[in-house]
Each structure stands twice: as C-alpha cells, then as structure tokens.
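The chain that follows stands alone, in the form predicted alone, written as structure tokens.
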Amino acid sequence: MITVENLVKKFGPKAAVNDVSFTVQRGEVLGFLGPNGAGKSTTMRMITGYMPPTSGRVTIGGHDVVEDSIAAKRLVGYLPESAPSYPDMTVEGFLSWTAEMRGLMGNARIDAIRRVSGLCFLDGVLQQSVDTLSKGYRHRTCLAQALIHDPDVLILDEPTDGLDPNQKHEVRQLIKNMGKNKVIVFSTHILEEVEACCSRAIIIDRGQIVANGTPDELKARSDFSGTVTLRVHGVAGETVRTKLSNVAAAGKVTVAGDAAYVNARVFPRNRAISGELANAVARVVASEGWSFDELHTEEGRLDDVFRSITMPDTAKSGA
C-alpha cells in the first residue's frame, strides 16, 4: 500500500531526510521512531504529499503522491504534528466540514460523524466550540477528522501527544484495532507505544533508517537480550560469581548487593544458545541449595537499543 523509494529532502545544504526507503503492507502498524530532529515529521509530510521531496518517490495504493496526488490523498487520513483546527467551529461543525471536503454528503456525512465521534469519544462535546476544549479533546477532534472518510491508510504524527494516560491507552487500542485491516504509520518517541500497538518499527536517526524490524527483533539486539537475572539470599557475591562463571553457556557474570542478598546477571556466551542458560543457572542454584526469590530470562530492552543506535558517539564515550 505504501512504497517509499530513496526519499531525500534538503533544506539548503542540510539533508533532513537522506535516502530513506521502506514499504508498508495492509494490516501493518508501523512505528516510526527517532530522536527529536531525526526526520520523522519531514518524512511523513512527504508521504502524505504535504511537502514535495527533493528526490525520490512515494506511492500509495499504486498512485504516485506527486504525479497522481489527488488519487493518492483520497486513500489517506493524516494527523499532522500540532494539528490545526478552526477554534470558532463546534466539534460537530468542524467534522461536518471535513466530511464535505472528503466528498461525504447527506446521510453518509451524518453516519461518518457518528462513527468517528464514537471511536474518538467525542459524543459529549460535539456541540462545544473547539476553542473551549481541553488539549486532549482538541487532539481527539483532529484525530477524528483523519478518520472521517474511513481511509485505507492512516499517517499519524505523534497521535498521543498531549493526552493523559487513560486517553493514550484509548488511542493505542484504537490504532491496534484499526491496524488489522488498514495501513497505519505513526511517529513517536515513546517506546512503550511501539510495544503496545506496532507490528513493526523503523528507527530513523539524522535522516537515515538505522533499524527496521518487529519489536521482538529490535529488542533482541539489546545487550541484555537473553541474560538471566538472579536474586540470591545469604550467599557471598564472589561465591555467586564464581559458581555461575563455571556454567558452560555463561559469558560475563555481574553481581551487586550485600550480605543480605545478591543480584546477579549472567550474560550468554552465545546468543544462539541463550535459551539453555536459564536451565543451567537453575541447576547451579538447586545443587548449591541457594535461597532465591527471582530467576528469569530478559527479552531485551527497546530503550537500550534505541539509545545505542541513536546516541551520538561523543555522548556514548562520555557515558
């Protein structure tokens, strides 16, 4: 449904987006991640046709966004960053106007307003003017306009920005449910959103894609992926380190704590056999008769992967 090929956007000599390529299929929810200034919003503006690329090509549903823009844009619902609205309109009036712009008239327009009002929990504020709404409700109203024509493709730039925790949960569930039969691309810098509703994630940094995979695939790149964490009572830290270091599948072993308890982390010698490590550690614990209240294998941390990929080299060396 979406094909992005060698996309470049320059502002003067600076390349905000530099040779970005990816595809998104129906049924995918793609999280577009990156630090501030990485090129997320610029890429999404080019995908929607809001901003022309310096070079490269975007097609949506087979339609070139530059050469066949109207056909491409008919398929798209777009929630831009800091989405604009008309503050003197009521919520219903704004949605009605948006529906007309999308070619919905009569009962089709009424039905569309009713549908998106329910999806975005706007039924109680339809007669309020936009300028009287809280930031969260204004954002919901702008999300509703992106959904008004039931598009096949949704491009959402920071869709949970300004929402409280309950509202964020509602929007994430909405995205996850709609993603079953639509194409959804949304930008965020909130990593928990990727695990909550994305089937795939792309990390962009300084205008270039630096990672592309499912959340599990990305987490597997973490230094902590496959490590076994253990909390032991009444055993000296050095004893724990020595015994666990003798495990064949173990690589580095770190320990911390005092006489009351020791926290140990065992890193696998080889990621390919990391699944054997927990069983081997458990056998040591049993044979030594150690008292423990925690033993688990870590799946990896998305925030560690994000930092390792996007943190400047100077910051890494100073960490």
Second form
Amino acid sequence: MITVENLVKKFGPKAAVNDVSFTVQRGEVLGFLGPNGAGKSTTMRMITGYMPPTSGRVTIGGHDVVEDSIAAKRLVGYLPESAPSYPDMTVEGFLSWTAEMRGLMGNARIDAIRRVSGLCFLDGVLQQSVDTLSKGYRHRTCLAQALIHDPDVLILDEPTDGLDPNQKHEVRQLIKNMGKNKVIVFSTHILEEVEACCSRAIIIDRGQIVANGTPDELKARSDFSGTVTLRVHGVAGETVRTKLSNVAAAGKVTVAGDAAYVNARVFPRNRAISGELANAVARVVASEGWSFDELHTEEGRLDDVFRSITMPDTAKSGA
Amino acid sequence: MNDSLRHVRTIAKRELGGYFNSPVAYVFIVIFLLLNGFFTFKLGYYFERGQASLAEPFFSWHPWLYLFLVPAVGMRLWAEERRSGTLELLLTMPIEPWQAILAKFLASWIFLGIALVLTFPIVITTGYLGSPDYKAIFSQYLGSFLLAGTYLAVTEMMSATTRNQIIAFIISVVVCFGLILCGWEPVTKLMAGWAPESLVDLVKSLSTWHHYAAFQNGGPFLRDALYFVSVIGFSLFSTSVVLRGVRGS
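Can I get the form predicted in complex with the partner chain as well, since the one above is the form predicted alone?
The complete assembly is shown below, putting the previous chain first.
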C-alpha cells in the first residue's frame, strides 16, 4: 500500500532523511520511532506529499505522491505534528469544511461528522470554537479531521501527544482497531505505545533506518533478553553467584544487593528465550533452600534496545 | 474542472467566513468608510467643488487608502497558515496549490469589493445633488476594484514569504508604494535626468498610477485593465513559487 524507496531529504548540505526505504501493507500498524530530530516528521511530510523529496520515491496505493499527488492524497488522512486547526472555526465547522474538501456532500458529510466526533469523543464540543478548547480537544479535533473520509492510509505524527492517560489509552485502542483493515503509520517516542498497538516498528536515527521488525523481534535484541532475574534474601551475594554460575545453561552472573536482599541476574549461554534457564535456576534455589520472592525471565525491554541502537556509545554501560 | 471549482469555492468560503467570524471585517469596513468620508468631504472639498463628479474628491484618494488598508486585509493570508501549521493541513488535502492561492485571493477580493460597494451613499448623494455620468462612475469603481485586487495579489505573495503578519504587512506596503511611486511625476522626472527615455517609459508603465488614472478620466482602456490583470496573475504565480520553496525547506 505504501512504498518508500531510497527517500532522501536534504536541507542545505545536511541530510535530514538519508536513504530510507520500507513498505507497509494493508492491515499493518507501523510504529515510527526515533529520538527527536531523527527525521520522523520529515519522512511523514514526504509520504503525505507536503514536502517534495530531494530524491527517491513514495507511492501510495500505486500512485506516486509527486507525479500523481491528488490521487495519492485522496487515500491519506494526515495528523501533522502540532495538530493544527483553524482557531476561528467551530469544531463542527472545521470538520464540515474538511469533509467538503474531501468531497463529502449532503448526508454523507453529516454522517461523517457524526462518526468521527463519536470516535474522537468530540460530541460535547462540536459547537465550540477551536480556540476555546483545551490542548487535548484540539488534538482530537485534528485527529477527527484525518479520519473524516475514512481513509485507507493514516499518517499520524505523534497521535497521543498532549492527551491524558485515559485519552491515550482510547486513542491507542482506536489505532489498533482501525489498523485491522487500514494502513497506519504513526510516530511516537513513547515506547509502550509501540508494544500496545504496533504490528511492526521502525527505528530511525540520524535520517537512517537502524531497526525494522515486530516489537518482539526488537525486544529480543536487548542485552537483557532471555536473562533470568532472581531475588533472594538471607544469603550472601557471593554464595548466590557461585552456586548460579555452576548451572550448565548459565553464562555471566551478576549480583547486586544489600544485607537484606540479593538481586541476581543470570545471562543465558545462548540467547534463545526458553524456560530452560529459569527452571535450572529454580532447581538451584530449591536444592539450596533459599527463600526468594522473585524469579522471572526477561523478554527484553524496548527502551534498552532503543537506547543501545540510537546511542551506541553510552547505552551499553547502563544496566 | 468541476472538482477544481468546488475546491476553490470551499476554500474561498472558509476564508470569507474567517473575516466575518472575527471583528476584523467590521473594524475594517468601518475604518474604510470613515476614512473615505473624511477624505471626500474634508480633504476632497466635495461640496465646495460644486461638481457632480467623484473622480477628484472620492476616487483620487483610493491609491493611498488602499496602500495601508489592503495589506492589512491580505497580510494574514499565508503568514497565518504558516505560523499555525495549518499550511501542512491545507496542502495535504487532495487539491492543487493554485486552487488555494486563487481561492484566498478571490475571498479577500470579494471582501474588499463588499467594502467598496458599501460606499454607495456617495453615489446616491451625487445623483441627488446633480446629474453625474453614471458610466464614468462605474468605470471609476471598476478601476478602484482592480487597483485593490492588484495590491491584494502583491500582499498575498508577500504573505507567503514569512510567518509573521506584521512583516508581511510592512513589505507589502513598501512594494505597493513602490508601484505607485515609479509612475509619480517627481520620481520619473528625477529618472529622466540620467536614464534613456525608453527605460523611463518602461518604469512608468509598470506603475499603477497611470493605469488607475485612465479609469478615472475618460473611461477604461483595455490595456489598462490588462495591466492590472497581469500584475495580479504574476503575483499569484509568484505566490505558488514561494510556497513551493516553503514546502521544500
């Protein structure tokens, strides 16, 4: 549905987006991750046809966004980063205007306004002018605008920015539900959002794609993926380390803690996640008779992966 | 084509509504009418002249009135869209940029037209006091409307160059003032001292001054109307070039 080929955008000599390629199919929710200034918004602006690329090509539903821009733009609903809207209009007036721009007339327009105001919880403020609304409502007004023509493709630049936790949850549910039969690309720097609603995530850094995979695949790249964490009390740290190091499947063992508790982390010898290492550790705990209150296998955390990928020099030292 | 017209109408309707949704429209119209009255009756000696003509007491002030009032109307056209980020929204709609440029121009021009039409009491007054040449008055109104459109198109282009409405206003006033000045007698005389005659004539023909005057005395000439239309066309085209640059960076 969306094909991005070797996309480059230069501002003067500096490349904000440098040779980015990916495709997104119908039914996929693609999370676009990256530090601030990585080129997320610039990439989205080129996909929506707002910004012409320096080189490379974007097609949406087979239509080139530069050559055949009108046909491509028809398929897309876009929520820009700052969620702009016209402050002098009422919410209903603004939605009505966007519906008309999208070619919806008469009853179709009234139905569309009703549908999106329900989806985005705007029913109570339809008659208010946009400049009297709080940030969250303005944000949802702009989101409603992107949904008004029930587009096949949704490009959402930080869709949950400025929302309270309940609204964030609702918008994530909305994205997840709509993602079943649409193409959704959304950018965020909130990592749990990616786990909550993406079928795939791309991490972009300094204009280039540095990772592309499902959230689980990305998490597996974490240094801590597959490690077993154990918390025991009443045992000396050194004893714990020695005993656990004797486990066949164990690699490195780190131990931290104070007089009351010892936190041990056992790294697997090979990185496949399985219950095997945890079982082996549990047997040690049982045979030594330690009392413990935590024992689990880490799946890996996205923020570790994110940091180790986008800050390669400093991240690995933290734990 | 049908689609294009629909887009132009939709955008223009929103723009025009934007003027009347805020106090801007009413403030502008009141100031425009008050200033017109002041210029016509006080500085133009409308009664003292004892002539059933509007050219001198009424229309001769318009180039100066418009010089400030038209940029005030047009300064927000693109600067505001750029500042608030709605430019991104507007240009990712399934429309061609020229449709938005034309729509914004037409909406503001219609607004200026409404303000101009509201000066009709002066025509009624003149008709009551004497027997004016209504054909001449019509052509004078037409010239005034075209002049307003020309300043407006220049302002629209300047508005696209910045996010700041005040800057758009100031540059527009300066450029429009330049358009008047380059046909103004003292300036052309100064130029005639060193420049060849053909250059002086060229600069003179670029000025709104003589083309506006043609509409005021003796009726419109096609080439004068053509002048206004081509300056408008050029300015709107330049707006599209400026906007392409804005999107690219």
